[in-house]
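Single chain ahead, written as structure tokens, the form predicted alone.
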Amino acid sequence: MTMFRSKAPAARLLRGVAMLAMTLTMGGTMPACAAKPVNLTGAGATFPYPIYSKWFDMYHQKTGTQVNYQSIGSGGGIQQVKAGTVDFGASDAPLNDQRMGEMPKPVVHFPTVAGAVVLAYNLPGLKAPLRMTSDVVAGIYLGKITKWNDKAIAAANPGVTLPAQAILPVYRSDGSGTTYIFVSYLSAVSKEWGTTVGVNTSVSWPAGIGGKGNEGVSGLVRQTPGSIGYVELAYAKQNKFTVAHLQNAAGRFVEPTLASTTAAANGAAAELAKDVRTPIVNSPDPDAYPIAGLTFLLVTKDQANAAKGRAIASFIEWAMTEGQEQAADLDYARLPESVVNVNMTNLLSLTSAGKPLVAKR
């Protein structure tokens, strides 16, 4: 299956990328790497702390410029942007409008990566991943299904035999972008949780335990039969953990992979071009998987420092097509050509005093 499934051909795609390098200077007249090298300062989210790392190191070989980021989650992110104290944060959840409001002057959100949310259980005995519909998924959360051989569950799975166990739910005790994706996704399936519950990096859960970041989630269903918590998609790979495959909008079973999650954004492309901080779960891709959400850098608008502004600039449109390809070799899922176009669309809208950052061609 290809990754990108947008009707723009890729050559024009990378005929506009050429134009776009070629104009990120104030006078859109010399390539944006003859600049002088600046350093940036950046903070906020911890999920894709290892993509950004690598980004950033290769940018700085590319260009000169150095960028020093902060691993300190997507709360610690928002509150710098809204401090003034770096030049861009990261965060996993995107600014709503009530926070839109709060901070001094207004954020563009450029999303870098696609990451997904997969559940993790403790069955032993089990050989083939168990499937799960989003009514199971949101009866266990919400404390409605409390045994692993629940009919709900056993409708889903013909011919498998499920043990009469207690299902533990684990959630992460700590304010976190993956919470925000998880509670999105029990709110878009679920009526009864949106109205009870809803959507925050944090929320008063109904039923399980907590268990402090992935690290902490993890280690409770390792260590817990019957057990199941959500944590990324890279974190569940690298640890071996067994995965429940969802039923997504299109009625279909879906493994969480790169490119399951990648068709997700894909799915929700004409969404995000109104709005790029549209939440990607539930996708109406039919092969996308369920819970799945994007990462953003947090950019403010008109630049205080325009040769900072234009290094912003610069590296946004190196990730969008160079920094891409760096994805799959770090777990996690490129964007689809479509959320690619958005993104260059937006980079226009960057100025300083007022001044475009980038020149329409």
Second form
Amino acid sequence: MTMFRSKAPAARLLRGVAMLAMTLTMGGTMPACAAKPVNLTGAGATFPYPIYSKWFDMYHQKTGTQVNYQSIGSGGGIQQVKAGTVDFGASDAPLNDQRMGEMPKPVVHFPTVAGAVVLAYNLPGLKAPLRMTSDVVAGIYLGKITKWNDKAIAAANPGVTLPAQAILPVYRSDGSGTTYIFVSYLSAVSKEWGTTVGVNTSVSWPAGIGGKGNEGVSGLVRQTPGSIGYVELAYAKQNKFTVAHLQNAAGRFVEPTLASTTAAANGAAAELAKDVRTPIVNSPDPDAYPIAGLTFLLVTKDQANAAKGRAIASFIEWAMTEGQEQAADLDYARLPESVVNVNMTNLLSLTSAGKPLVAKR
Amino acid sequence: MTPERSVGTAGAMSGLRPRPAFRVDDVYRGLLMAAAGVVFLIVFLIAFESFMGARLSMKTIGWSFLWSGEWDPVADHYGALPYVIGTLSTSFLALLLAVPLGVGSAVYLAELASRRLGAVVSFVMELLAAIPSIVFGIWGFFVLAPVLRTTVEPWLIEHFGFIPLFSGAPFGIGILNAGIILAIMIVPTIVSISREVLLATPKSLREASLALGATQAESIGVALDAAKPGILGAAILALGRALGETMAVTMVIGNTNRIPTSLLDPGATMASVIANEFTEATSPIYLSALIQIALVLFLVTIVMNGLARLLVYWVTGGRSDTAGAA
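Next block, the form predicted together with its partner chain, ref. the form predicted alone:
And the full complex, kicking off with our chain again.
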């Protein structure tokens, strides 16, 4: 306020602008104010934070419902849902059955957008994007395939001269949804990975070195010849990395794109309809990129506060329709129609005091 | 809150006394006592909260947490050994590099350099101490790592590779890089304290030794001997910083839970594993194990400080007359 009391003309101008801006914003939300806006709080995953914050902002403009989201990490989000300190949580990894059981009340998962994990590598002199089979990817991260000119890699890349260089696998050292998706893929395609390492947001890596965050991994890959690392598709796109094309379950080598990520979710739609927590890695869809995953909102099934419950439900409805249009701009893969429908059906299961929050259409 | 309350009590008590001068003294004493008490309270609370948070992990895993080398969040098996080794090895490597460098430069600044040069160098040293650790991390990652990978480490492997400590693959990232970064970070502490301590040693010591026919080098030796407790104190403070440093180390150590056997191996420290895994630790036991790591780090710091104090006592033979005794 002291700033406003200043006599300098610039400050007076600033004050005028600020007041004008305030009036405009209030004017913008005025009609919604009449409909008694609800304030929601959420916490959790950092991976979808850019799109969530855009969604919450747009949704606030549209309806007046204000959402305060803190991207404290999936683990923190789950803790807060468990403690009941937030209205909804967000997690890149779905809760397994044991964690579901630990929740004081049943929780429903709503996937919001899809993401893919891509393999960036550093092989100077190699022009065409490298092709890799699932055995190669698993072999490299298990520490079994140690040279770039390994027979398994060469077989997938006929006509490409591969150097006799050592492979340095690079992984995310910080617990992350990206790691969760990547190791889910490795578990799906390699029995050995499933039994010896397994799936979590952090795992006990048999080989390689770790970098913190997407930038840590990509930094290591960029400066270490012979290295390979996994990063989010959005991050790779924004930084224009050369990424490996992977062989999917249908046998095709697919470039990671937003479309091939959406296809991955589409291929798993039937399974998702049964249990929305099913991993969408190694999807049977012929166009699917195999290392893809969903990020989730965690919503308590029976809402204590009906007004808040309705606000959450209508937000999810909006995110599934208009919200999906925003995904591509921020390099997230939109959900296919089939998965949107799964969410719309699951919305019907939300209740407050036993009464459904959303009417059947 | 606490200082205010103690002000009130002190005021009420001194109201019984006839002379107002006492009241001021009492208030002053109460304030200072409260300030000292807050420090104590904070340390106690940290220990208490870590202990409470780690109870689940302690109950489930037991003492094997301390010597098990397996850290597997998938199977919920947690052992702190790789991180204890990582923390101790990087910190001692840092001390090994930083103490000779720091003490050497402190001796030069205190004994040989002109007053002006001393002031300039101290200013630069303080600047170095004020750089945020993330900047050191980025430098280590983008500048030091390539140098280590392409020149230093291949040379080490070629000439000393037969010693297990220098064997392995040149990644540029690992224990060696972390140790060097930590050394750079703790040098300012060692230099500035050692310099102050040397400057505070009585001039008569030097004059006496020179009068007895000592060379300049021998005379410096006498001053160093007098300053020993203070210099050791500087090393203890520096060690404390190295043990707890998080961000810079996380960026350059390579973050693996395999136990390092060579300086070139990647590793992880107790602080770095907490920084890496805390936000996405989804199961209660996982979270508890990470808090227990914090507790172990706390204990390791206490033990290290205790040992260092014993060292000071042993080196000085319990004398406390020297300048700047730690």
